[in-house]
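This document opens with one chain alone, in structure tokens, the form predicted on its own.
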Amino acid sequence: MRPDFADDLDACRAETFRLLARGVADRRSAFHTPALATVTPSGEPRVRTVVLRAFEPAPRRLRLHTDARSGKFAELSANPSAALHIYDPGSQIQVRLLGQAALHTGDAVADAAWQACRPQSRLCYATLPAPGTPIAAPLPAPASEAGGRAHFAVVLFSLDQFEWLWLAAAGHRRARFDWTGADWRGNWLAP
């Protein structure tokens, strides 16, 4: 049976936003762990999996967390343009999101996100040495979150454009949505 969103641009957008909201709430959802793409200062692409912590449709904003010592933090500091990619095999939907990242460390945004973090998540930011540092052997997990807050950062991703693709034997559907400054404008694309 063909879902309602298959032939309706507004329904495609609504379904995308529903899946993003579900990704925040449901740790088993494919939308919980998108891939974040950045560009290094030398122009090389980098992609890694992140956790979607919040989605606010009206301000077009997604929230991610990172370590301020990480490569992605440095890359987004140098070039805030970024992309997120998500594929959900259950719904056969792929979403590619383009936007700008704003970084928050020692401010109210970061403080509120830190307070909302589960204790076990806070441990990740207490790891020494910094992420990506060569080490001789695997490290044990930190026993305490002490020092972790100093390394914790929030990435607020402002959504400017996204592409939606639904794969179906009866005919794929693909659409692009652009923020016009007041609303979303959708167009069908050849799959």
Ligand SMILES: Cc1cc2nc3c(=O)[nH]c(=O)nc-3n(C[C@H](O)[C@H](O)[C@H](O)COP(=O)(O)O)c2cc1C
Contents of the next structure:
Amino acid sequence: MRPDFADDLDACRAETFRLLARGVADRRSAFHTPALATVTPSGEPRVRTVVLRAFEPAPRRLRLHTDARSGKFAELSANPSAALHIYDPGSQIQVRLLGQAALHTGDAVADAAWQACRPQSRLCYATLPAPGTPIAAPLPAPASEAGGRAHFAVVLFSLDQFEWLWLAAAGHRRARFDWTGADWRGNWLAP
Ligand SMILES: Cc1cc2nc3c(=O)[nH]c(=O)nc-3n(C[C@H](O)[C@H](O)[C@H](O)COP(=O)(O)O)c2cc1C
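What would you give as the form predicted in complex with this ligand, now that the form predicted on its own is on the page?
Starting with the chain above, the whole complex follows.
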């Protein structure tokens, strides 16, 4: 049976949002680990995997966590424009999200996210020296979370536009959705 989203833009948007919500909850979902793209101050692209921590459809917001000493944090500080990419081989759906990143470190947003982090996850932020520093040999994992809170950062990604691609033998479906300021406007695109 053909899914609703084969011929219905609203269903494409609903399925995108359903998959994002599932990605937060389901560690095995491809939507759990999107690729985050940023641009360096000299205009070079950078891309890496991150974990999708939260998705709120009404404020059009996705939450990611990172280290304030990381390259991506510096890149987003200088240029908040960012993209997220996900491809789910199971459903053959690709989603590309465009938006603006707001960074939170010493505020209530970061405090709440830190409190909700598992102890094991907090250890990552206690790494010394800073992530990306050249080292002579591999390091053991930090034994305690001491110092980690100071490095912990929340990225709130405000979704402005997204593109949907569904691969289907009977005809691929591609659509773009733009936030108008009041609602999502969808348009089919040639695949
Ligand atoms: C499955 C997976 C999940 C990851 N999740 C995160 C994450 O949530 N936040 C993060 O900062 N880095 C995460 N990483 C590490 C990044 O992909 C990247 O290697 C690291 O953050 C350095 O990136 P940067 O130097 O571009 O900032 C993850 C890597 C993998 C493989």
